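Consider the single chain below, provided in structure tokens and representing the form predicted on its own.
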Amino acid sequence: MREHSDIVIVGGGPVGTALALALADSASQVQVLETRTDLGRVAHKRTLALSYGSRLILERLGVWAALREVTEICDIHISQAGGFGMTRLHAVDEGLPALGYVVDYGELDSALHAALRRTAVDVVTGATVRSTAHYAGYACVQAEIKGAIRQITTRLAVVADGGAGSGIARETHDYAQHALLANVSAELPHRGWAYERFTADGPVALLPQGKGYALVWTATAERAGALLDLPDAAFLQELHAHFGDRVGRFSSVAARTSFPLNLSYVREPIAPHRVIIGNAAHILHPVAGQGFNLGLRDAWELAERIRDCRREDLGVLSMLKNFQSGRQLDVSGSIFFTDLLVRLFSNASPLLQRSRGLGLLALQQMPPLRHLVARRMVFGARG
């Protein structure tokens, strides 16, 4: 562990290491701290929705052809239930090889800590840090390593740590439903369609993974609760009798979890010599599965603006501004993106209803409007 570096990765997941990845060959002297002492352990497999920019991204860093595990996503079919309209998105229409990517979120991890083993950047495991400080010209990043309290300064923190320990105020707002999670198979093969239905619970995506798909089913709390109890078979009916006929019955369920989801961001991710990105500067509701790619694409430009700045300038407040002004489109934009199809699509209303039915057709008959809706969910609000 280095006392000083010039910058300093609070938490060593996906965008903390791809941001670390990305600096590995600049003139910046990079150090991570990351709270697990195995990063080669994955506690459970986790599926995670990549967007084709992120593949990009992925590529660039170097660590895409690692990969194995990889799904993908050539088609999205978008509809409600008890209501008209439904719209339809083709990779082929907006030239692409596939508009995502579905993952395992613990290879993904391992193929990424993998390639940054294979450059100069100190990784520190078993570091939990307990606060970030900051002051003229500095900041300060306090860690608990091996029961001791180590101090380390450096000329840029950058707390990726998913919102674990930043310790930043935040605006939160609870959604009143739970994801539940599911891996289930159907009896048709998905010919790599992923399917998102809004129902007045919430929505239900499938995203196809392997030969069967992943499950992102959102309900209230109790109902998660009582879906997770239920024995396979009823579950699977229970399923079936929300989803539709559309991949026909299912055949199977394993892995089934779930988590309370939030909206939560922190409103100033920056302050002189310190940065949040990633999911410690925002959470997302599941729906349309823009927050790792959010995450991602803050990793990247933030290297970008750090490979670009002065020395003397890393850190300082106009550098992070600018970085900020950069991120700020994309960011908000993703947020009430997806705030808003939640808030409009999470209820019985019949005039929504009816309302949510004309917009899908208008959307399914302007492919001008499908392009442009396609483009936002691929690369972002600046796509």
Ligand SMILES: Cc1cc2nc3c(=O)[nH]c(=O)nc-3n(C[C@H](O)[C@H](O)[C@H](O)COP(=O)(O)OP(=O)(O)OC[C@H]3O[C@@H](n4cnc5c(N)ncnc54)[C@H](O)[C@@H]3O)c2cc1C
The other form holds:
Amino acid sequence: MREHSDIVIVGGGPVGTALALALADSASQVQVLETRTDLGRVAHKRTLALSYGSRLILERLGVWAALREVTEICDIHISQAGGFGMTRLHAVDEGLPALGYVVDYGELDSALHAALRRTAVDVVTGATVRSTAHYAGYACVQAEIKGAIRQITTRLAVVADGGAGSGIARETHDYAQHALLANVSAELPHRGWAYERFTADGPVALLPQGKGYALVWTATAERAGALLDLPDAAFLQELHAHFGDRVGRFSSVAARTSFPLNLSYVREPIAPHRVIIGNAAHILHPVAGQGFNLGLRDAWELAERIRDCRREDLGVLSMLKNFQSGRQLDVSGSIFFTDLLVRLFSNASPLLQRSRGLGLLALQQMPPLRHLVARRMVFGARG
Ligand SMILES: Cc1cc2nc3c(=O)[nH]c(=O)nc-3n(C[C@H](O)[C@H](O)[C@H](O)COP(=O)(O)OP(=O)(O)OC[C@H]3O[C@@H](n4cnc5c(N)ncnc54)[C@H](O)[C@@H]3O)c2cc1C
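So the form predicted on its own is up there; where is the form predicted together with this ligand?
Zooming out: every chain and molecule, the one shown earlier first.
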């Protein structure tokens, strides 16, 4: 551990490590503080839906080719239960090889750390950051390492701790929904199709993964709890009744787990010599698989700002304001887009159901509109 670094990144999750990698050959000395002692272990097993835009970033970071288990999403089918209207998005219509990809969070995390080990960036494991204070000219990060509190000064502290321990005030909206995650297999092969189906309980998504699907099923806490407890065969029947017949009957389920869904974000992600990025800055509903992609774009664009700034401007408020204003449209647009989808589509009102149906039909019938939605999902606000 160094007592001073130009940049200290708090949290060596995918967003923090992506930033560290993007800065590895810059003029700045970078140090990552990560609470895990064993980088091979992740707190929650999960599947990430990466956009094609995220693939481009990971390619530039030299990480994409190292990922072994990648499943392409070539087409997306969007529909609503109990109502008319349906839309299909296709990678070929966008001139892209895929709209997105499904990868395992743990594998991505390991690949990023493996790439980071080949650089001069210091990664301190078993370092739990307790506080980050900012002063005129520098920030001071307090970390607990092997039971002792250590102070590290820096020109720029980047908080990328996933929102776990920043102690920073957040705006939070509880969706009163849980996401139930599982790996399922079905009668029909996916052939690269992902399905997003809106129901009165919330969206249910099937993402192609390997030979089967990664399931994200939104439900009330009680329903999610009951579904977790069901024997496999009963669970698969419930899923079929809920999702419909689009992929045939479901044949197996594994790795069921659930977590509560909130919209949570910090209003002020910047302060002199401190910036918050990734999930630490914004946690979104998983409805459109935007969360990690947004965080990765934070990391990429922050690295660009850091590279472009003069050494004496590193971490000063004007530099961070430039970063923030560049990110504003993407961040607030993604929050607005996912929140609107959840509010409009998790609703049984007949009037809304009709409007949703008309919206889905319009999207299907109007290629320019569909193109706009697809580009937004793939590339964010700059799509
Ligand atoms: C169950 C689940 C499913 C999801 N599914 C999807 C999906 O399908 N698609 C998608 O795009 N997004 C998804 N997300 C969101 C996605 O996981 C996040 O967007 C992504 O993990 C954010 O990366 P991050 O690096 O910002 O935060 P994290 O992945 O949370 O990483 C934070 C890192 O900081 C470390 N840390 C925490 N506290 C401290 C501390 N005090 N000191 C030092 N280190 C610390 C942690 O150990 C961790 O390594 C899902 C999230 C969850 C919880």
